[in-house]
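What follows is one chain in structure tokens, specifically the form predicted alone.
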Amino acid sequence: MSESAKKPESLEDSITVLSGVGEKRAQALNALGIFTIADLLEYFPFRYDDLAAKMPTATQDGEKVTFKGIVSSEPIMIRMGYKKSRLTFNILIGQENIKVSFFNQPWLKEQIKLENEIAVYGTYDAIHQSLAAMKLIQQTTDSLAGIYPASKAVQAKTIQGLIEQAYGKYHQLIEDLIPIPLQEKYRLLNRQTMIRDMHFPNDMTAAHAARRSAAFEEFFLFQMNLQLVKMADTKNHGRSIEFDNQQVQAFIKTLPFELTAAQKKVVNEIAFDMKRPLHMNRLLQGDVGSGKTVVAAIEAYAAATAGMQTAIMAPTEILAQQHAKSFGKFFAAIPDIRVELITGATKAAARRQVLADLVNGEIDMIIGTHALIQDGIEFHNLGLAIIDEQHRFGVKQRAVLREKGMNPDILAMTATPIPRTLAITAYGEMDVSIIDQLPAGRKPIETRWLKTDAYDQAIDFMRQQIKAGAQAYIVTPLIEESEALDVQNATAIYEELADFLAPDIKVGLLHGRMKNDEKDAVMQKFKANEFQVLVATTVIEVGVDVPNATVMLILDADRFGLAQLHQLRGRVGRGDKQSYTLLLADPKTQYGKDRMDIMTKTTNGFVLAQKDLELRGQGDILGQKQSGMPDFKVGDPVADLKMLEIAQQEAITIITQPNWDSVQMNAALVQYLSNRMARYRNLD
């Protein structure tokens, strides 16, 4: 029996069982991610062409349409160069003659006969009553035709034919993956019908219903797998941090300010997780200035009361130094707590001493950059790892830090607000705590968008604020001039303003090419108000805190991402004075204008992040590959957010049930998840 004649056994059968799939075609399909019958059946169209025939009078100019009529002139072939040709003829539709042109398809001439009825699909030119044809339609029984992603090695028409063949042979083997109660609850199609109508819908109503069911299935399977991975990680790598709650409460009372209600809530959430004999993997989100650092300090102190060490890792040396200073202030009144800083700039002798004391357990909290995960750094009893701006670190780096101790609890922090879509997908394996409240006395930052020709007005406004005792930042995208980009640069602006504002106002310069001690010296002078204007690049995006600075002027603001703009805006408004952000930009596109507009309408980072996601769409979310955003075939996690949230809740409800895999669960779903978990364990 030939391979193509084999009886269908499983959806995991190789595509080579299909007629017309030899070694060469199989390789071409493999390149598209199609190896099995299941892969082929789940290779869905990205759009549909409407093949229902229309009359020219009912067709708009530029519309893609199918015309059905009688060939009313002999087809004429015109050669236009190597492999280029045009085939033209007329078709009579009712009382109208429409000119039809096929480009570079000379073989069609033999299929077009005078006075025969044919159907052609293409783009209609109403002015010239002509059709730029794309395909000659042999049958018009179906009104829709799926259009598939293809390649030079395998055409979309070939893929469609193979899908028809596969569905005809294998459709009886298609089993439901969504539990029947959920199908009924959300009015979903069974899987066999869903796959059929994704590929061969009778109309757009059927296509939409199939897409809705396919998107939910995709989200649901993703969430079921994610929750299982999360559960396995929690159970397999856990340890309990038995901290002294009374000591922690006493420490909180020593702080020079009252915690906000939001801070108290997240402190309790994190502390509860730390005390459980399960592995903590929690993400702490807090908008700029919301007070994440003090929360980190409280949890680090809790670990210390349990005799465990804490590692705090920051993305830059400036931010690591800022944390070290903050922690130093928090624990100044507690002499038995030792905090140390170690970075790439730490002197050799000091480094050796710190490393020795770390191994001996004499250091309670160690703060640093990526240097903390380098070889040669060992801990006495690492219980908690706090990773600031965690999206800047790779998964492998976090795993290395975790392996430094007995699988320490992990608290990741970010001041980059993560929209709900990303929290559910890219960060779905983490529990999330959110500080959604700013400290008392903080006033919302007023943001204005100005065209670049209003630069002089912006400088005048800045001067007025400085005369009233304030300070200001001016941020530019580049350090020096670039012929590639027509943008301002820090060096030129600094030189211009230093002369223009003298002698009443002094100007400083800060950029990433400076040495660390130079940066520190500049920031110390700015904090001390030795100069009132700081011209800088985005090096001030994080880790700089000058309460007296109330003006942020960002030049060529449309060159920055929304998240960056929001981070920069957060450098002002740190005190109790009214603060301002001025965005100078001349965006050329509507998208650019919308970005500037939304910055002026909200200072809520979470609202801004979601709007940014909506503006940019699924294809460009924070740099999709970098963010860990999964590639969904059908579902759009931005447009289908509500569906994604429902799928997550249903998955959590199922997974948290005792013996979930034997209670009203499809055998096919259990097997699917079992296979996925087996892969996960092999990778772990």
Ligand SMILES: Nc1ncnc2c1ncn2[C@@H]1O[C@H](COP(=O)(O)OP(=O)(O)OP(=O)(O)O)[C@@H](O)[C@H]1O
Given for the second form:
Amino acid sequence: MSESAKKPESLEDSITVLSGVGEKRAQALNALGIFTIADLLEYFPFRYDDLAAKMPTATQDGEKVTFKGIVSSEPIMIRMGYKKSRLTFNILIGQENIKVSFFNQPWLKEQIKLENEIAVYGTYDAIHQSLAAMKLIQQTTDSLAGIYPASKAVQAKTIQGLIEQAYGKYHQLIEDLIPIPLQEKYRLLNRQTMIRDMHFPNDMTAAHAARRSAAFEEFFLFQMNLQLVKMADTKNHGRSIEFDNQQVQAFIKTLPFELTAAQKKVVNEIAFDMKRPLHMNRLLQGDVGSGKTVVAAIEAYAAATAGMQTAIMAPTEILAQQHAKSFGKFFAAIPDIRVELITGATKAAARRQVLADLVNGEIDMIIGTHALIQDGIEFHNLGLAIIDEQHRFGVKQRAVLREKGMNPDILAMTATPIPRTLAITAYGEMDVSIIDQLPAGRKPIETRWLKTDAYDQAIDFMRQQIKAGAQAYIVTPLIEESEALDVQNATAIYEELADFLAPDIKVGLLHGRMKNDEKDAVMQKFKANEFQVLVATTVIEVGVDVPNATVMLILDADRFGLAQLHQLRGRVGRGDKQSYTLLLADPKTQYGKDRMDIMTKTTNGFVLAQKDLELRGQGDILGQKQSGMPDFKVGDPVADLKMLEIAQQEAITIITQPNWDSVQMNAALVQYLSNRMARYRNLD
Ligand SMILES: Nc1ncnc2c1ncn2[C@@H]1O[C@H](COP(=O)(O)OP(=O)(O)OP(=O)(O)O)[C@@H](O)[C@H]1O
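The form predicted in complex with the named molecule is what I need now, so please give it after the form predicted alone.
In what comes next, the whole complex appears, and the chain from above leads the way.
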């Protein structure tokens, strides 16, 4: 029996069962991600052409429209060369005669008969009362025609025809995935109706209702998968870190400052998670200078009281050294804690000794760059991995560790504010702890936006601050995708300023092309106030702690993203002196002006990050593949954030019910999830 005569069995049937889908067309559809009947039925149009016939008087010039009328003149065919032709005729609509022209579709002439009623779809030219026709409309119901993403190999019209065929043959097999109580609670369409109205809506109201249900379903399925993966990770790879709370509290008392309430909150959240016999995969988010490092030190100490080792990894050697210095300070009074640093600069003999002591358990905390645990370094008993400025420690990276028999609890730290949209999608597998408070005595950084012609004023302001004992950063413009130009720019500005500010103000230069030890030397000099102004590219955006630097001057500030500006701003305000950030920018667009405005209005990283997403829109996030954003087809994770949160909540409610997956109502959902999870898995 030929494939096309095959009885429809399941939505997972191959599309080759459809008539008109041979080898070649199947490949073309596969290239669009369409393999099964389900894929085809879920291949939704991205917009609709309104095929409902209209009157010419109600139609704008240039509008795409359907006209229905009586053929009032014999069709005339003019051939213009081998493949070009023009078919023209008039149709009478009410009292109006509209001239219709079809280009390069000579075969339509047979269907145009004098005095017949026809409907044509095309672009209206109100001046000449003519229609540049695109297609004849067979049935002039006032339906909408879905417009599908297509390719050179397969046209949208063909896809639409195949969907019609698939829906006709398989619609009875479409089962509900969203449990009925949720459908009723959120007034959602059942799945069969949703799919029908996504493809063949009678009007825009029906199309909107279908789209709302399709978006909810997409978010709900994504969240079901996310929560199932998260549950599997926590359950299957769990271990408990039985730390000694008394010792931890005693250690906290030795710190040179009182923890903020926010720090205390996250210390407890993280410690509780470590103690649970479940795998911890947690993200600690806190603005720059909010005190994440000391929280990390406390958790590492807790692990040590449980006889476990901690690996602390930073993105750069400068930061690794900074953490080693901070940890050295924190544990100076705790003799039985041994902290070691490994970087590219570590001498071979010292490295060998450290690695040997690591394996025999002599070392409690090892600090290095992100390469630390990839470099085949062995531990005695690694209990906790702390990764600084690593937003996601993905499934793959965790698997690498597990393969080495290491299954540490994970604490990722970031100063980059994670907007809510990303927190419940790209980072949905992680629990998030937030330090939303700065240490006491910190004054909010004053941020001013100046036009670039106020450069001299900005330099004067900086000089006054330096005369009063402060130091300053000057960040030079980011030149798109060209580090070489960035460096050239920074160097030019450095030379000009060094000359201009001499002799009483010394200037230094820091950029990404310098070797690590050169960068270190410059930072040490700046920290020691050997020079008062540091001209830099964005290399300073992560982690360097110079409390005496209280002025941040950013040139061409509108070339930087909000998150980056926020990071740069965070390099000042590390002490208790009033700090200032001056943004020099002449944005040309309203969007650019809005961004400068919002920077002067808030120092809250969250507000900035979510605002940044809203200003840039979903397209940009989806462009940030590295953020792990799934490519949602219908829902907009920024605009539909509320729906996304509801879908998350409902998914958690369902899978935390015991034996949820054996409840009859969820059978189709469980089957669907097992069939098609590759599509919804978070990207690593
Ligand atoms: N509760 C506190 N009270 C006073 N000072 C604190 C407190 N917590 C941390 N600090 C100090 O504030 C400075 C910044 O702390 P820390 O480096 O931990 O911030 P951070 O969030 O890690 O910054 P970054 O994002 O740049 O790494 C450090 O000198 C630290 O010792």
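Each form is matched to the other, and the largest set of C-alpha atoms that superpose within 1.5 Å is called the rigid core. Everything quoted here is computed from the prediction, not taken from an experiment. Residue numbers count along the first chain shown, from 1.
**Q** Once the core is aligned, please say if the CA of Val359 is shifted by at least 2 angstroms between the two forms.
**A** Comparing forms between the two forms, the Val359 CA shifts below 2 Å.
**Q** If I superpose the two forms on their rigid core, does the C-alpha of Glu429 end up displaced by 2 Å or more between the two forms?
**A** Superposed on the core, Glu429 moves its C-alpha less than 2 Å between the two forms.
**Q** C-alpha of Tyr43: shift of 2 angstroms or more between the two forms, rigid core aligned?
**A** No, the C-alpha moves less than 2 Å.
**Q** Fitting the two forms on their rigid core, what distance in Å separates the Cα positions of Gly81 between the two forms?
**A** A shift of 8.3 Å at the C-alpha.
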